[in-house]
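There is one chain below, alone, in structure tokens, taken in the form predicted alone.
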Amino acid sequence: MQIILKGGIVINPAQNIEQKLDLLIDNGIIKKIGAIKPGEYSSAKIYDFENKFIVPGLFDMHVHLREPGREDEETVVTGANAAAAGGFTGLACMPNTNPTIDSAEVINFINQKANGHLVNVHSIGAVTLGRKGESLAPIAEMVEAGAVAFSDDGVAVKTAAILRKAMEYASMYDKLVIEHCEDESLAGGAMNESVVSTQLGLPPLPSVSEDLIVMRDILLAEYVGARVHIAHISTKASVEMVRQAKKKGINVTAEVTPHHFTLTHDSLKTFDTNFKMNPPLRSKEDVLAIIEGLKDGTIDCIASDHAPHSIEEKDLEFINAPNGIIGLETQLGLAITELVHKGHLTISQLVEKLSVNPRKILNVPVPQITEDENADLTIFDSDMVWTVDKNKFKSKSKNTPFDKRLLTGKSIAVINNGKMFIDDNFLNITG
């Protein structure tokens, strides 16, 4: 099948393009960039695709798929659904299920799942057993296996001992360590310690939780000399540790999720449990540092921490529900409307921090575009203006705190592995 992407801005800060160009895809591989003149390939299908963005397939490096083990939330597939809807073409998954993702086997079974689908889905293997902070898990059968990075996400690994030999192991095959940074004798609470945490009468968790683990994490990866890379940043203090340490010339990269540069901790007002995430939602000031941080270069991506949770977990009192939310749907809309729409970040920038950046921290191809090559691309309408509805995504869950938000920005289309999704609303428009 023969498609053309016609009238299209191109952008891949990889091969420093931006331009206007059309595109001739033939069963999945991209046969022509350039213009394509009016009945040229007569048997392809036309997509106008003029002023809108297409750019190497977007890649969320931080996502629960939740299968094996609480199918009744997500699976491997619905994930996958889900994050086309979103406009991604690739995904990591976080060994937080069970059995936990800490063998060969699990990888292999996840690797089934996900065979044969638009979305490529890589696994993030644990570091150590069960995710129990004990002993190693077994990182070679797991490299071998295909996992691209190892964590033990949930928590953080347990001591600095263990920590150690998961990054000299890692480092063998060129892996690395994704650290969730909370110290576990200041873990427990329930939102960020603040004047709100006491109006709220909610247990506190410190922003200094975050901060310990960042600090002994960049100390022990310069001392190795390894890397690490830090999940879901949350704090001002963490962002400047991190800083700090890249003009050093350590080994650390991190990531941040929308939701912790979108909203602050006076959101938990309303005691609605879908703004209850660990790391939980911040103060102000720690979101300008966030903004800062992904305007400098400090923070290199942006991921969702996808974590689905059933209606039953979640409406439970704001205390004992359960922390996270999904975000593969709402990801690419709130980094579009708060960061692009407000000058912070260019749509390069965006691509970089979306596409880019998280496929090299974790050693995987980033996408070209190319004559010849697979198309492996996101096409979207940075201008579209929609309402969130929980009710049309994809994901088998539906704990959102965006659900009826507006948003300017959308995806409209991705192409992988010589498939295409196409949003029901595009056509509609389109006709």
Given for the second form:
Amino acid sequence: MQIILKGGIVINPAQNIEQKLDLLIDNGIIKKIGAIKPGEYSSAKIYDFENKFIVPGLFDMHVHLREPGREDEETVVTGANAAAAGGFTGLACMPNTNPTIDSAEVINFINQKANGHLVNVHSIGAVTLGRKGESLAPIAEMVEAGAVAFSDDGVAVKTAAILRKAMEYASMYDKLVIEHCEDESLAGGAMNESVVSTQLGLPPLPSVSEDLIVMRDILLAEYVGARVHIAHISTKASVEMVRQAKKKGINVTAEVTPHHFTLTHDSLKTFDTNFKMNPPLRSKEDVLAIIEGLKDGTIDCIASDHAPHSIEEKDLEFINAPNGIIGLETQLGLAITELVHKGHLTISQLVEKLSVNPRKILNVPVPQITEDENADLTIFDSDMVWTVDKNKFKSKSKNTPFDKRLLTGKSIAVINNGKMFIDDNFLNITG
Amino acid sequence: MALSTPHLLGLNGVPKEDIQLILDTATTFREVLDRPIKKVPTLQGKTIVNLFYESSTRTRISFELAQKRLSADIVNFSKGTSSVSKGESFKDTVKNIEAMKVDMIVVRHSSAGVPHYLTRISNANIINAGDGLHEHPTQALLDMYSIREKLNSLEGLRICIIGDIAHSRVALSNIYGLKTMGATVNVCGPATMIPKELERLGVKIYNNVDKAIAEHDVINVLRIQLEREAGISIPSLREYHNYFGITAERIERNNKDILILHPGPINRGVELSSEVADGPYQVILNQVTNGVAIRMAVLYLLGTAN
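Show the form predicted in complex with the partner chain, please, because up to now only the form predicted alone has appeared in this conversation.
In what comes next, the whole complex appears, and the chain from above leads the way.
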């Protein structure tokens, strides 16, 4: 089957392409790039993507799929569907499932569930068995099963001693540790510590609890000579530490979530549990520092920290509700609205942060928009104005603080693995 | 005259006129409490549920008496802090209670924001009887009433709240309410018991209790949570008493005109010496009596608004 993507602006910062080009895709493979005349491929189905952006498929490196364990909240397939609907063709899922992703068997199970999906699902293995911080999980076996990185996400790796060993061990396979940076002894609060937590009487979570572990991890990465990736960075001081570490040549990278560059802790004033997450929403000052970090490259990528929770788990008294919000289907819209339209990033820089950089960090090949390559593409409209409607989400969970929010910019279609997602449907484009 | 809101969730943002109206209405009810028959038919036919998810003696009894004095029908519900793992959710409990047709809910809960959450899941008038470390508006109102009773006005007064400010919902409600009424409010306590950026609410922080006593007209002394704080926020209760405890000697040395309030229950020998707790400067038991009048006023004003 042949399809033609007509009139789109093709951008791939990894190849230095930024040009209006037609694409012919034959059985899921890019067969021609350049102007295609009307009638040239008479049997091809033509999609008019005039002035839409065609970019290497977006990749979300921080997703909680909840399977195995909490299939009532999300499964590998519903999470991958949500990713496709949000404009993503690849994702990496965190290991805090039940059982934990701390063995090749669990990775094989996830791979089998994701098999044949448009979205490539990669697993992040736990650093330590059961994420308990005591003994190393079987890192080599998990690498062999396909693990792209290691993390005890939800918590930081418990001690510097075991983190050091994990960094050394994972380095043998050129894999890195992804850290949820939070000092355990300062953890346990419900919102960012500030005048707002003081006013609301909610147990505070100080920003310094993140900063302490970011500093520890940077120092260890330098000492060991390993790579470390800071998940969901949220404080001004942490951004500055990453900036300085990069200047010194330490191998540290960082991601930020859309909610940490969009919202501040002032949102908590309604006591709506959809604003409860960890790291918590921070101050305006932190948000500005994060945007600065995105602009100057201190922060390498954007990731959702998609964390599905059932309605009954979230619809509770504030301190009893769990942390986390879903994000796969609002991420691109928020990034375009808050970063591109406000003049902080160009479309090309956005594509780096949502497609190229996360794959580079995880050593996953970046899709090439080249003849005879697999078509792994996202097509989005940067100017489409739409209203978030959580009831239309593909995700099984609805815990978003962005319901009813007006966004500018939306994914129109994704193509990968011989499949296309468009108009709310998966199509087979092979055969 | 009516309040500008159907609920009393806290004193943050409550206008001066509302506070004035509650205090003035309480004056009328205070007089009822001195009658031989301490009951008026004002809330006859109204049903009130006291939803106490956290233990309380005086606040619960005070609300209950206030409701009885107003002739309301009341139901009491007490429970340990809820959790999804322990059966029915808070929301389901509330929905079930509401299905039995109640007009008002008085709620105490260990989570800040529960009264606000209740306004979203219920149609009843909601009164906050203490939510987490957030607010305890009726306590602040009875404190304000007791100060006004002794000193005639709140305008221009200097009031210092002394003790564990970080773990106090009374402190926040007092700060909001008293500032609205034109008083100056400051706090005094060990640095470990002062919450982050409190000064941004327009209060000054004292670490020296003698200075605090000397520079204020009123001190509101908070209870130290014995079990929780020793060894964590303060080295020992002895050290706290020696450096922050209110003693007769301190009062006489620094300010003999001071008025002392305490929301109770008192830890004698910790934040207050017995001499002070029973002495001439304090109005602690007046506060308790006034608490019933204040709660009658709040229940009356919210319960008869529509």
